[in-house]
Every structure is written in C-alpha cells, then in structure tokens.
Amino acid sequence: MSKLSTLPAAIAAHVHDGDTLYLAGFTHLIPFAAAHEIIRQRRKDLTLARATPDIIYDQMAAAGCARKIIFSYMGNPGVGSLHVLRRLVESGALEWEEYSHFGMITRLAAAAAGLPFLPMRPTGASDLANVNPAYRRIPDPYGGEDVVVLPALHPDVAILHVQRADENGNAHLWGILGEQKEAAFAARRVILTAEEIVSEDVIRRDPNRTLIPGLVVSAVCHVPHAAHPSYAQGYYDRDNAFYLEWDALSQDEARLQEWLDQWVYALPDRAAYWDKLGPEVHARLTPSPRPSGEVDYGGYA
C-alpha cells in the first residue's frame, strides 16, 4: 500500500501535542520543511530530541512549540550560540537534558535494538554524569572496568529528509550521514520528506543505499528543497549566509517574530518558501555535478 502523503496531512496525522520528536540529520538533510509545518499547525508542549539541535530547534522553540529539549552539542554550527534556546534554558522556561554525542546515539541504538539500555565506556564528558541522573554505572559482568549505561530513547515521531524514496517509504541517502537509521528504528512513527519520489525499480537497483526501509515508515512526502538552509548532497548546497543571518536576527525578538510571520506562517508550503528565496539564492546554492561511478550487482541469471 502506498504511504504517499502531503506534508500537512502527515504532520496532522502523526505529530501530536506533547509528543517527543527526533528531527534527524547531521549538518545535512535536516528536515526544516517539516519543522515549519509543525510550527504552522501550532503544535505545543513538544520534547525536541536531537544530537545537534541546529537552528531548526531554535526556530521551533521561538514559535512556542517546545516544552523540553534533549541534546548533546547545542549551537549554530560554525557561527556560535543558538540564542533562542539559550535564553529559554537560562531563564528556566525550557526543560533540558544534556548528553554527549555518543550518549545520544547510544540511547537511539538501544531503542532501535529493542533494548532497555546499552553500555558505553566512560568518555571525556564524564562531568555530565554529575548533573544527569540518566547516566548510571554498572559492573562489567565479565570482570573488566565498570561501564556507563544510558536508557533507550523512543521518540514518538522521527522525521527524516532523504534524497529519494519510493511510494512505500524505502529511501536512499548519501553524503554525510548522521543518526537517521537509528532514529527511524527507535521511533514509534516515522515521517520521510524526499527530494524525489522514484519507482521501486530505482530503489532496487542500488539496495546498499537503502538506509531506511519502508517497513518502519508511516508516511512519505514529496518535498523538494525541504532541508534548506542545510543541504542535500547533489541537490543544493548549505546556505551559510542564512546561518549567519540567523545569528543576528535570533537575538532580536521583534525581528525573530517578523521572520516567523513572513517565512513560515504566511507561506502555505515549501514550494512557496523556495520561490520566496528567489533565483539569486537558487543559483548560489546549485552544486556542481560529481556523479558516482556505476556498480554492477550482477549475479546468477
């Protein structure tokens, strides 16, 4: 059965007030279009989990969607602070839990494997254990040093952006990969946005690139340019100028709300957002082609 959906319908069906969300992607393939639709639908009291919140969670917090954030590194990558999240955390208006990068991935991996927790070696982030009671130590049952354990993280919804998917949700990703696979298998529901919807035959021709299988996907949505201002390898580059712009405007509450009004609430969908960016930005973000070589998966006839 086809899992194709519009993005508004997918968010309406699968994202509810009070849910724990994991919007995946590491610098790359960050699902900004889905975040904007969640803002438009005025979801509230969300727990936002993500290894690197990036400005996607700054925007959602600015719109009043967030009750709590679960994270490791928190910053505007290559620029500085996430000013909205920092203000809310420092004022006590936003609950928070902090982990190391590896701690966040360990939590997702535990959930993906159907385990209540997973062990990890103590890391340089040992001070986190002093302030986060989720960090526990247990003896190595085989006689080695104690290990740190962290509980599984089961998001209600994981949202991923991918380069291409078929109508059943089988998805190809390439370029820098983050925790997309772990998040998809850890979550109770999964929404995909895709640059392209392709036939099942295209997916089957390159099976090793199928990082997300359709069996864990709840809905798949055709949303080109859904990752801007992050990037989608082979489709458009990262908009570094936007990340710099966000640093300035997110420190000014009036400018911040004006941006949300103009770029989220006033626009019906991602196509309108991309059109509003204009041809100059489109041209600046167009990557030069670098095709991958073909692979022969030949076998027995």
Contents of the next structure:
Amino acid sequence: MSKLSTLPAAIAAHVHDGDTLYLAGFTHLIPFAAAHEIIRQRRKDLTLARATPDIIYDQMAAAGCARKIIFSYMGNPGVGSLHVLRRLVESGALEWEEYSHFGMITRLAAAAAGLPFLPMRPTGASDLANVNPAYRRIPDPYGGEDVVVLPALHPDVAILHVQRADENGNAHLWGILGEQKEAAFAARRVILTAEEIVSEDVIRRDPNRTLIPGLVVSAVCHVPHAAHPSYAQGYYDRDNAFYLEWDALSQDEARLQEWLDQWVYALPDRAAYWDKLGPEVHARLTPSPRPSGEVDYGGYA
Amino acid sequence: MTPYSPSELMAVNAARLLTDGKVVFVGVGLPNLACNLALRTHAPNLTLIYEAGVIGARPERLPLSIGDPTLVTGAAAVAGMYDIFALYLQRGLVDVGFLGGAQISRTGDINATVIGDYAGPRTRLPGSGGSMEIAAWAKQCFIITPHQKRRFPDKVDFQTSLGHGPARRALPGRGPQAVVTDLGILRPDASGELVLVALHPAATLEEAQANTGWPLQSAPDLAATAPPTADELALLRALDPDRIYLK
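Structure of the form predicted together with the partner chain, given the form predicted on its own:
Next comes the full complex, this chain leading.
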C-alpha cells in the first residue's frame, strides 16, 4: 500500500501539540525540511529528543515549538554552543533531561526492541546519575558486577531523512547511520523524507541496504535536499559555512527572527528553500562521484 | 627552528604519544589533527574510530564536525551509534580515547556539563556526548587543553567523566594517562594526582604552577619535550590549511 504523502499532510496528520519527537540523524541526514514544516504549522509544547540537538532544535526552539529538550550533547558540532537552547536553559525557560550519548541511544535501543530497559556497564562518574533519577543501578542477576539501567524512550513520532525509499516506505541509507534504525523502531509513528522515491525493484535489488522497512513507516514524502545544512552522503555536502554563520546569527534575537521569517515562514516548501540558496551554494555542496562496487546477490530460480 | 603556535605544539606532542597499531577513539579539533599527524609519521597502522560510527577512517580533508562525509568515503567500516558504543567501546576494543572539557581536576575528573549549579546553570556547556563512557572504558585517555588556571581547578563543578579515585578500580580503563597543555605534559602519580612530567621549550615550572588551580608538583625526573620538527609542522599545516584549529 502506498504511503506517499506530501510533507505538509504528513506533519498535519502525525505531529500534534505536546508530542515527543525524535528527529533522527547524527550530523548526517538531519531532517531540516520536516522541522521547518513543523514550525510553519506552529506546533507547540513539543518535547524534542535528539542525542545532538544540532541547529535543527535550536531553530525549532527559537520558533517557540519546544517545551522540553532531551539530549546528550547540546553543542553546534565543530563550532561551539547552541545559543538559543543554551539561553533558554540558562534562563530557566526550557525544561531539560540529560544523558550521555550511550545512555540516550540505549534508551532508544530498549524501546526499539520492545524492552522496558537495557543495561550498560557502570562508568564511575556519578554526577549525571545524581541529577537524573532515570539512571538506576541494579545487581547482575547472574552474579557479576552491578549494571546501570535506563528506561526505554518511546517517541510519539520519529522523523528520518533517507537517500531513497519506495512508496511503501522501505528505505536505503548509506554513510553515517547514527541512531536512525533505533529511532524508527522505537517510535509510535514514523515519517520519512527521501531524496528520491524509487521503484520497489531498486530497493529489492539491494535488500542489505534497507535500514528502515516500510513495516514501521507511517508516511513517506519526496523532499529532495531536505537535510541542508546537514548533508546526504553522495548527494550534497554538509554546509559547514552555514553552521559557522549560525553561531553569530543565533546570538542576535532580531537576526534570528529575521532568518526564520525569510527562510521558513516566507517559503512554501523545501524546493523554494533550495532555490533561494542559489547556484553558488549548490555548486559548492556538490560532491564528486565515488560509487561503490556492486555485489552479486545471485539468482536462485 | 620553525616558529609554531601553542595549538601546533599541543597537536605535535599529542601525536607523539600515540604508538603504532593502536585503536583510537577520535574527536574533532586537535585530537583529530594529532591522530592524522601520527598516521602520517610514526604510526601508519593506527585505526581511527569516530564516534559517529566510522571505523578505519581515511579523511581526505579536515572534518569540521565529527560526522563529516569525508570520514565515510574510503573508511574500513561504518556502524550505527549503538554498535560503536556497545560493540567497540563497551566491549573493550578501544586502546586510546581523547577527551576534552572546560575543567580538569587535580585527579583528572572532567567537567563538560555546567559551570555553577546544575539546576540553575551560570554557564551551560554541551554535556557528556561520548566522554562519560570513553573515560571509563577506553584502555587509557589523553587530554589536550591550554594550560590556564580556570581550566585546572582543584575540583570540578560537575563530574562529567571520572578521572582517578576509588571508583576507578572497578573500571576496565586506566583513565586519563596524559594531559598535553601548551606548557608541558601532566601524568597521574601513584595516588592519581596529575603532576608535571615534562616541559615544552621555553616553558618553566613556575609558569605551569601559576596556571594550575592546585599546588602543582613536578616529577623528580622532569623532562623537556623536543621542539616540533619542520616535517611535523609541515604535515600538520597541510591537514588544517585554513588554520581552523591551529590558531
């Protein structure tokens, strides 16, 4: 059954005020187009979970969508602070809940596997466990050392950007895979945006590359360039210049609101956003080809 | 002698600490430069693991972020984040981890979380990321940081990752074994206290003591590091041509 949808329709149907969202992707394939559509549809009181909030959650928080943030590294990767989130946390205007990367991903992995919690080895660092009561220590029932446990994290909605998907939501991803698979299996509803919608045959010719099966997908939307200023391996580069620019821009409330007006509210969709970036940016972000070798799955008729 | 900056001095000395054949968990910035310099000099068989999930990376350009696409192209393997932390780090496959933070205490605890009170933070920092587990489970850790009094307090405001102390005994990793600063190199003594074991050219013990928040001891056999060579500097500068990290 086709799960093809427009992005505005998918957000309207699946993302509600007060939901817990996980917009996945560790640096790679961050679903910015979906975030901008959520901002345009003026969702609010959201709990935003991500290992690295990145500037995608800085933007959503600046637009007033967030009530709470759940994270494990709240920095602008390779640049410095996420100034909007930092201001809101320091002023007490935003609730937060904090883990280490492994704690965060372990919570997703537990939910993805249908478990109430998963164990980890202790780290000896006590302060995070002192401020976050979700961290518990339990005996190993088989007589070994104690283990640390964290509860499953079930987002209401996970949103993932993928390189290609068929209309059933079976998706191929390559490059850095982050927490994409765990987020998709942990969430109650899953929205995909895809660089390309391909025929089912393209997916079935290389089934080992299918990280997300259509089985867990609620809607799939064709949105090229949806990850900018993040990137899609083999399609376009990370726009490091924009990550650097955001550092200054996000420290100035007037410039920040002007940016949201010009790049989110004033634009109908991602195609208009990509156009507005212009040919120089497109050229700067285009990688040279580096195709993989093919494997032979064999025919067994 | 070729002139060099404090960052170049730190990167060169960190690179020299890496022995060939080791598995290194790499962060961006100076650790990434140090690892790639070591790979091109005395340690061609280092395996670089990036926490974004890349094993055996061979970056063709300087990655700005830990998840740069150049890390993937040409790598030996790519794994999801759960696998990197569980199968590689927790399982005990990582020999050396690099750590950073706003504060490093007398016993090597690191604070990357908050300055001031946690619930009402004066300065909110990014938080642990991978450092809580890297400090615990990598066989040993190195830290690269400028030598400033505010960065070296007696105690940290928040213990993001564990240094040395009673809790260390239950862990598989030996914790921070070297802190490379722009004045010299610190290592833990038998009690776990960081002491100065080497001074860089032109730096003095008094200068190091004045920039440390506890009464800094020096090792009886205090050494002097060799200045960066012209080859080391040339390779390093080729890795960061725009001097993003080599300020």
